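Next up: just one chain, as structure tokens, the form predicted on its own.
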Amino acid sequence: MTPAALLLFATLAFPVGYTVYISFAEINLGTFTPDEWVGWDNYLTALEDDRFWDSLSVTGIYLVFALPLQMFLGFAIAFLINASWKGRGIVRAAFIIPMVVAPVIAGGIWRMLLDPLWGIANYVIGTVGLGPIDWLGDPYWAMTTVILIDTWRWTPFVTLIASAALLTLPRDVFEAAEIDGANWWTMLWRITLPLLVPMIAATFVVRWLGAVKMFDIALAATHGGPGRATTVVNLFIYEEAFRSLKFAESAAMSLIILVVTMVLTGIFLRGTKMLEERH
């Protein structure tokens, strides 16, 4: 394990090691080292900044509706590709595409689809008679497009774990209930769910640990726009950063999102934890 530990530490460690120390120090920009000691100045500066809490604010939403989201059709589009049709089988290859698509260039496509003059959402939405939508120019359409692009990435990866879920179900029970005369909402909702709700828990943490440090869609679809309407935490961040270049400042930002997360985290993990022996 020594190699393995040593890995780990040399990777993670360091970073997170120096991260912590330049949060409590003045960064000399002329040789970007830290210069002063300041204590808790950054964090205090970081706290008192309106704009971190906007950007807060806008993950908060992108999270409440995002998740819940990706985790329903997840699991819904699970129960459809594990019944017994023609064609599955390409259906369930098909929904990996969206996982490997680099983010960038996921971004890039969805800016061009969703142009308000000549993408083709525009078009299909007019041959109905609406629109035209300005999807990246509107700040309630731009974040609700940041919340589609992730919901199109992400749903396959749920979807992947919730159909390894089913396929571990005990058949017996399930055949079991059918002798018995029940119908399939009946063993849906009195069978399949209470016996997934562990690894719906478990699926859920995964997918925050994952959508809490949503970035790149974000900037190659809207670059945080318009205005700051989809400038998430990481987005605001990174802008800080190396745009500003106060790096000591964002260095107590990301520590303080880590608190945040680590305690949400672990909450979500007790829940998990209850859930499991509960069933």
The other form holds:
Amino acid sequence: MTPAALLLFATLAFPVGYTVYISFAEINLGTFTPDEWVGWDNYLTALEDDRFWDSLSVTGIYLVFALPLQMFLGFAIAFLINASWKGRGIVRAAFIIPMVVAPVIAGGIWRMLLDPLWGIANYVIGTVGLGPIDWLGDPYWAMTTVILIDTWRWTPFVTLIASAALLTLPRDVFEAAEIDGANWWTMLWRITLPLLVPMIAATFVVRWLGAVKMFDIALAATHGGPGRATTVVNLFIYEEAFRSLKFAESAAMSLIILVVTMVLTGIFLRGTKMLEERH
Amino acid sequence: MTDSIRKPRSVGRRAVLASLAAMPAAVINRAEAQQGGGFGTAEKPIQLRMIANSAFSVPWQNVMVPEFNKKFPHIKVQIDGLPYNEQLAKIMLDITGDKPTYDLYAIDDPWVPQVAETKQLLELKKDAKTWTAADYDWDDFNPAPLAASEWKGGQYGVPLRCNMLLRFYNKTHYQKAGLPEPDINQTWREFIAQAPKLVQDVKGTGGVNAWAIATYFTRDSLTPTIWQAILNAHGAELIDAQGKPGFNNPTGVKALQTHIDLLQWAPPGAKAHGFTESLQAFRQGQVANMFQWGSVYKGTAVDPGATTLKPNEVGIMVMPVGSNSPGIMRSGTHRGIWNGCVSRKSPNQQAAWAMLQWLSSKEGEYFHSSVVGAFPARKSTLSRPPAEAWQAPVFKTLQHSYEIAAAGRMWRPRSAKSDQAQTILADETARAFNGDVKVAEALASAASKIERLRL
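Condition change, the form predicted on its own to the form predicted in complex with the partner chain:
Whole complex next, starting from this chain.
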């Protein structure tokens, strides 16, 4: 037990504890160490910073659109590829590709594809009479772009989990329903979805925890712009820490986000449990 | 101070060199090399490690280090490349540690004050004075690039890789628009008056396929350097001598508004364009002008693998002249110098300084510019016949830009909080580019935040 506890402390508790420590201190950039206890000052500075609040609202917009979209698409695609058809294995394998592409590369590639000057995206939508769209320069489209790239990246993850969950569903229930004359829609609505509720909820929580941390796609694709339109809170904290070297204020902001995330995760988990009990 | 090989041998070498002063340089070099240049031995070489930017660490390691080793064969140098965004934090963490990993740091222009404030950089004109070669000519450096590594009267580095913000123009586009080629006296007002004509059809396809300007417009810490150059051309300073913002005034508004107005004649999607996109647009012949860092010239005008343009199509000069301040007719530019600095905690300070001396010497700098294509800082290197034909107009412009930069103090804030200030400028002015706030509001907000930094 002792080695395991020490390992856990070194890799988890110490970094978190140190972050808490420096969030109440002033960092001396000459020595790069915390040298003065400043109480809640860093927290107050963070909460008084309009850019921090802006980035929180940007993160909220991104989460509200990206998470449901990814959940819906992930499970929908899982239903489609769950049926037996030729080439299903290849499609499943291909689905993993976006997940393994480094986010910075993904952001860069999408940036090229969507550039109005030489990207292919506007050419393609132009063939059906749409566009041109300023994907990265218009604030609304820039947020759409970030959501699209993130969805392209993470929907396969949801799909893989959903596919595995579908395989675990008891066949006899569906066979009995079929004998009773249930159609496809009834089986989906009355059997499949209720049985999948725990898995959907668990997947949502896992994706939520991943999505809250997102900043690399925004960094690579839009640099957080135009204006602050795609400056999600983690990108803001990253820039404050590593561009401005404001590590103490950044630590305070990180801990505020940690607390908010834990509270919301707790609510989601409680909601999950209630759904499980209901079904 | 603790250099392992700084012993009587060093004095002996100097005596030998002095007595051999009349001999041809090649013979001296061979003699030095045989002695290891006074540093290390074949059995016990000195090992140096350096942090550099990944954009140029590889050519330094593969080209510059082997050339350096011809003179100093027993100094082994390992150069680690880092992405720009991680470099300052890594340097700060390393240099403030008890036992830094690195002996040498390549430090970007605006970072020097912050790193120097740690008191962990060698002051080269004082601490390293006795180790400096007699023929190392400090006065030969142009003042602007040398000043990039000065802080509070100390010289903490030497310029290793220079860059200046310059204007590139496509001569064919000007010809097709029926406009004369721009000259260095063109004002911003004249530039903007011509811009609509440069949005044109250069391919004969019947639609617009070329635009007037490509440059930084995206949310990036380098984007403000464009309107800063305009501000400086109008005779104003970004930060005044008291460390107060000098841009929160009508001249600042005019400068930022000019930068934002350029979007009208920029390619579609330009609001999201930065270094890469503007460069690509110019190299593909889609824009008539580009405000960009000069070091991209070779890849833009000469290298057929990187550009569609030919050297005779590409013009280069400093940015337009300010037209706002009576009596001040000044072109614009902006400085960006990578400086070589020595860690005070390095156990091999003298060898590290020997390495920097060679890289920034007349010989090393000429080799660097000839073989790697880097921009030199020395007046002598810029005035001697260049190794390649393309360098002649570029070096002339570079010399001009150094003089302008020095006269107008055209650089980012000189402060230990320079990066913080630049991040604020980028963030606040990006909102003006996006139309979220008025130009004056963005500048006022940036000024207020920068004042709180107490530069």
